[in-house]
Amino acid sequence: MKNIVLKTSIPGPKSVALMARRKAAVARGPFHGTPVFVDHAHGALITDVDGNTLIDLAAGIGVVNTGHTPEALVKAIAGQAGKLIHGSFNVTPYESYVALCEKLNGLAPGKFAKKSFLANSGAEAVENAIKIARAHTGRPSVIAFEHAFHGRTYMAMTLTAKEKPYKIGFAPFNSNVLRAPYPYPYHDVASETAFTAFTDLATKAGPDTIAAVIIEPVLGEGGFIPAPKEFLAKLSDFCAKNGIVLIADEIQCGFGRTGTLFASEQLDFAPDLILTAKGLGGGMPVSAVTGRAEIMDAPIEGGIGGTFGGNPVAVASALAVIELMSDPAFLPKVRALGASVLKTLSSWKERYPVVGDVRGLGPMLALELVKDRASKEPFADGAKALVKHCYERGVVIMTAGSYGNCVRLLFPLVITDEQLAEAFEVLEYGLKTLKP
């Protein structure tokens, strides 16, 4: 990219009018990653509504793997519309519904027979697992790890781990919640001392208290560290000999994130039940929760349900999110992508001093920037810094971590050797001229 030195117009005259109009019409709240309004995208390029191109490294949150507007997605949504957008499947049910929950019935990793339920946000998904565990075993506690986000709804905020933003005055929270140490390497919390915090944690609450245990197999919001094989191991022995419900939250590692249609599947991990949303819609808002059938035919008929849950229009992009998925050629290249990247970023924890750790699963990877490599002191103003460098520059990047100081790159699993590359130039450029 030339010229990665100067800024651009970004932001442009249009988006910073509507940043005005947006703060005085529309609630506090909702943060944004970048000053940036959009006008239309394609691939893993997005164009803002003063006409600037930005190469997306963000995905919607990891949210568009399959990349902006594909073809096969913008078809399948419009023949859709133009059937059905809404039944409700509470009320008059509809085969894609039944179709997706066979679909991933077959997918999801366990040899055992599944069942699966569909709702519309990842919130949703971890709410009715909670819900489903506790109804299948009888029991009320949960447990969930260090470092996890599982959404913003009550249950699913409480079993959030970081306070600010997403705790912050919305006391008091779910009761029976306990939280156990996540494997955390590089700031010296090894599988061996994880593991053992959580069976004292699990046998002073008594296992026969415990409805469930929820981790996701490779953080998100905690900054992209996979769990270890060992340590999934063992904890699915210790749930197995409990009757304790293993959940698998992987709304945002699943669906070609790390390579494979779920993270799992790479860390020879079956859960009991396995979160998913995201990815799997592709842009429409879908989840689902799957898993052996006869814990997910624990609740009544009526106990688990909504009125949109499954809507026909998403169903319909989650169906050609899999069918786009299953062609041969996809998710090798995906792991392949992210073995080149994965080089690169090593090759800039080599050169660039404030970046502390490179660390992911496939291409689903992320650095964490530190002021000192021998404190490993977080350095989350740079991190801040590097996104409106990088923003400004036409990339769109965004953070993670507990501390704030993890880059994370969720860029279109679709996205182009040379975009990639045009991205990574304005990114490197930032981390070299980074200063604590």
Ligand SMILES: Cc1ncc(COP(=O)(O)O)c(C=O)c1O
Given for the second form:
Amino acid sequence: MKNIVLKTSIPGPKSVALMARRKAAVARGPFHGTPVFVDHAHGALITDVDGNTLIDLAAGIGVVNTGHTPEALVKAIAGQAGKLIHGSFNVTPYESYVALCEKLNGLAPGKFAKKSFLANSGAEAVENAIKIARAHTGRPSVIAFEHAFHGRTYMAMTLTAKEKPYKIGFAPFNSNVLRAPYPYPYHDVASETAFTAFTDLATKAGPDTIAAVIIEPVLGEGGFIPAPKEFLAKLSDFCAKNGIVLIADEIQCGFGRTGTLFASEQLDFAPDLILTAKGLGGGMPVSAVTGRAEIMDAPIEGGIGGTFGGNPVAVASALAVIELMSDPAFLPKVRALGASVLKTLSSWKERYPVVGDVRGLGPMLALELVKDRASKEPFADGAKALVKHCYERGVVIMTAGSYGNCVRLLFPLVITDEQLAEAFEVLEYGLKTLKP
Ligand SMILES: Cc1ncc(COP(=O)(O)O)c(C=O)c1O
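I've shown you the form predicted alone. Could you give me the structure of the form predicted together with the named molecule?
In what comes next, the whole complex appears, and the chain from above leads the way.
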């Protein structure tokens, strides 16, 4: 029960002082979910600048899936840093870039010849996927979904659904982006309804004007909603029949997060292009577009690239992540963890009326909080209060959802049962005492 007691030292005096410096020196725009400044971290534990230890249920927004500072990554990064920090693949290529592309081509779903391209961030992977799809089809339009989050650069932001805070003040956006409903059973958007609306939209636009459809197989920022298998199957058929490039954004749900390397594997989904970032580098900035070789080869030589994309140190880290996740025991353990966490969360739903819905895939699970079960009125203040309750007691957790009323679990997948139990004790106490 020790963590349920308020740790009056979180945020501690050093964090408070740093926050004052942050406010004076750093632009207002970048959000911080907690006012706690980290000093170092290992596994699923974060130590702040005041010496407090916090249990991490956020993993730097679903990035350190293999844990903070795992020995294998630290070794790979340090080893590479001593050999070559930067060469620029566009100037003097190096083998590890090719090796990572080979690995991704072999691991991504779909029994077809594949090629890959490396970049630095999720948003950059999204931008490049759209460029590749347009170059391949010669068509202008892209269909994205409601509740989608694809990043903060102009095309990625245009594809992102939520206005505040992601888009407000940044208009005009890119043209030729259309939006279709995402199946959201809890809010009465059934799979069939969503697919009918999608076909209506695509038919009215003219399928031969559509270059790409981009979808998160499990919505991330949108609230951890998995797309139903049948919806993805119909989408695949429609895109294949109409020569549209189908892109899966697995930037948040990929790299082991759902218990398989790609969430698409569990959804019997083999998109034309698949995007990875976050967990791919295990904390180093690297992203990838992987997909059908003939589509990937559409841009002319020099048409895509960048100074830093596929940086050797980040690539060494990604190769080490793949090695760790290739251990035959790694992913089955993550799946078992997912099953046990789902049980706990479902029992909370039975006991605490503020929990309206529990959903996700594998251990990528979220609680949707409501003020009232019948009206399903979003309880965003509750989600915010729960985050504060948690960090003040030594647990780092994040919100999600278009209405800001979800609390999502994105813990490092190597978290121990004891750490999870301790964190859940805090979280459950917060839920129990949350009053709409
Ligand atoms: C599904 C998804 N796509 C794209 C992005 C953008 O990635 P990045 O922040 O690395 O640009 C994110 C980030 O949260 C994401 O969750």
